[in-house]
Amino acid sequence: MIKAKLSNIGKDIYTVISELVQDTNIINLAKISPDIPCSDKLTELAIKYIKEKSVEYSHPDGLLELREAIAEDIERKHGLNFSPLNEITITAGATQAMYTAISSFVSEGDEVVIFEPAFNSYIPAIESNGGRPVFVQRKLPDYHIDWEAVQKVINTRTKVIIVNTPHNPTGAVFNEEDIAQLRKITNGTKINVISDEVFEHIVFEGQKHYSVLSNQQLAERSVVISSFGITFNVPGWKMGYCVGSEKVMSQIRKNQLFQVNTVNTPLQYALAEYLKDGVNYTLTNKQFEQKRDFVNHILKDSRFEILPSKGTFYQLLNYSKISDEKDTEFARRIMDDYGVALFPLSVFYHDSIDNKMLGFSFARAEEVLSKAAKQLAKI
């Protein structure tokens, strides 16, 4: 009998909730795609190039014009120089990029350090490549990383450390000290770093996004994954990219060639032209910060304790002063009794740790957020 590799992996929480609320009047704040439309200009460019370029395959590493535009964009944003020829690769979204990066570095018996709560695609990718996830819990109340705890789990079998900043789903962000500690831990080792930075342009309260590529020693062993879907509100396009040193990128490209071969050509042309004129990321950042502040203002007098998100479009609520129920049970009761769907944070832990925390996306229309928050304030 054939045994499935990932027989213990089921649907992710967002899919489960979407199916539960389908054909109901429940407000889904666990919806991961934003209500905010992409710009008219980007839409027009997509239409233009779908008409002109749909018969073409692009280069397996991605359209050169797009890689050049990304390199220029990175230099403008961070003052960092990466070669579009050898150090940038276009991917079919961030999830594919993550799987390709993990499969490039992880073999049977290798250990991979991940920080929980963790996005749901990491563990299946590690295990399907024969690796073993090693879990380090982020510390409450702000979900920071305890780097001393990380040092204790590092050994000769450690092959990869996966980091995520801004962090999905807690909204925590790296600072300079986090970058310094990560460099210190990996220095003198053969450990690679995979950094999920898809929310790099959504960082609040004037904070700076600290990329692992900003440190030269870390950059030599790291690959950063980003997403046009998150940045430009086009998640349905499934367009992303990864950046890293030529040595790291050569490994990734070998796997990408056979896993994906090539990525959507017309949309690459559209994004390349869109990026050439420069993008004002401050507007995107401000838009989401205003949404966070709007919904949190409505909830400020509720019985929930708000843990203000520092980045991403996710917000956490501590309900320990309201109920002793498990987060999965409390989330379901809120759904049934108050008509609002939130996600329980325990599902992002391998052992379902319950800190009485629920989360929601504020990437919704203002009227939706207002209606949902007023319902939550009744609890």
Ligand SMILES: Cc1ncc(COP(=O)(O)O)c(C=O)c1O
The other form holds:
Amino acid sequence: MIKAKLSNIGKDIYTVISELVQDTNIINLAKISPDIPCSDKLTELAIKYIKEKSVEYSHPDGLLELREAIAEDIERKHGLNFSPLNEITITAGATQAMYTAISSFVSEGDEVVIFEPAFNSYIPAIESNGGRPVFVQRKLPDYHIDWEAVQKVINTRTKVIIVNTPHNPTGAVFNEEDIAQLRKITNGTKINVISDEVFEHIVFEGQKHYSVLSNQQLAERSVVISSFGITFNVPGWKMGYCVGSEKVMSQIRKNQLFQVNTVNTPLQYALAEYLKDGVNYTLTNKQFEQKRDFVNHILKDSRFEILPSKGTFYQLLNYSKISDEKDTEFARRIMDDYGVALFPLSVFYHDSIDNKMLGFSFARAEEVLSKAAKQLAKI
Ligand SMILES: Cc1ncc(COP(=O)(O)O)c(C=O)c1O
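Same protein, different form: I have the form predicted on its own, so give me the form predicted in complex with the named molecule.
Time for the whole complex; same chain goes first.
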């Protein structure tokens, strides 16, 4: 008999909502960025290189020009030096980078600490590699990490801690103290850290993004995952990369070689040329901060409680003053009666914890945000 792997995994929430709203007028605020354009320069470069470079496979570690451009970008952003030869690998998006990193570190019976609510790809990737997710809940109201609780679950079986900052979907961001605590907890252990930093360029109110790379000791045991899809608003390209010490990266590259082998060549050329002259990330940041403020200004007269969103393009709303329905049911009712699709936060907890929270993406055009927020304000 075939033993099905991941037999308890169904469709993810974004697919469920997309299928429900198909061919309706419902505004889907669960989906990311369908109406924010990407740079003309980048798409023109993609077209150019699709014509010129489509018949080549690139190097399994990624096109060297792109790895070099990323190394320079990291140097400009963080003042840190990573070798394009040994410490940077190009991937088919952050999801693949995450799977490859997990499969490089995790074997049967290993424990992996994850913080909930958690992005939906982590648990299946851990379980399909025989690992056991160990859950630590982020703490309300700002969804910070309780490092004492983390310390309590660490033991000799702990192989990996997965962190995500800025955090999807709560908008929480790490500060200096979080980095210090993570360093302290992992110091003297064999634990690897996988840090999902796909929203590194979207941090609000002049705050800084604290990468695990910023601490020398942490950087040595960590791999940081980035997404060109999120950063340049080309999620459909499924392009990303990971950065880590040579020791960590050599492990990852063994799996990369057979999981994906090589990544889309023309798009790597396009991204290399685009990155080469430096990118002004502040503009993206400002654009999303304005959108957050725009939509929240309309929502401030609603009965929802608006939670702080300090980064990413996600906003959470607490509805406990409006209803005691389950979040999945309330989200469904809002969709049917008010024509706006939001995601229920309980789907990002393994045991469906319901704190009466709904969330949405504000990576949308202002007309769409305005229309949706005015509908939500009627509830
Ligand atoms: C936290 C987080 N990690 C990973 C990803 C996946 O990125 P990619 O589309 O590059 O696979 C996303 C996409 O939204 C995300 O929000």
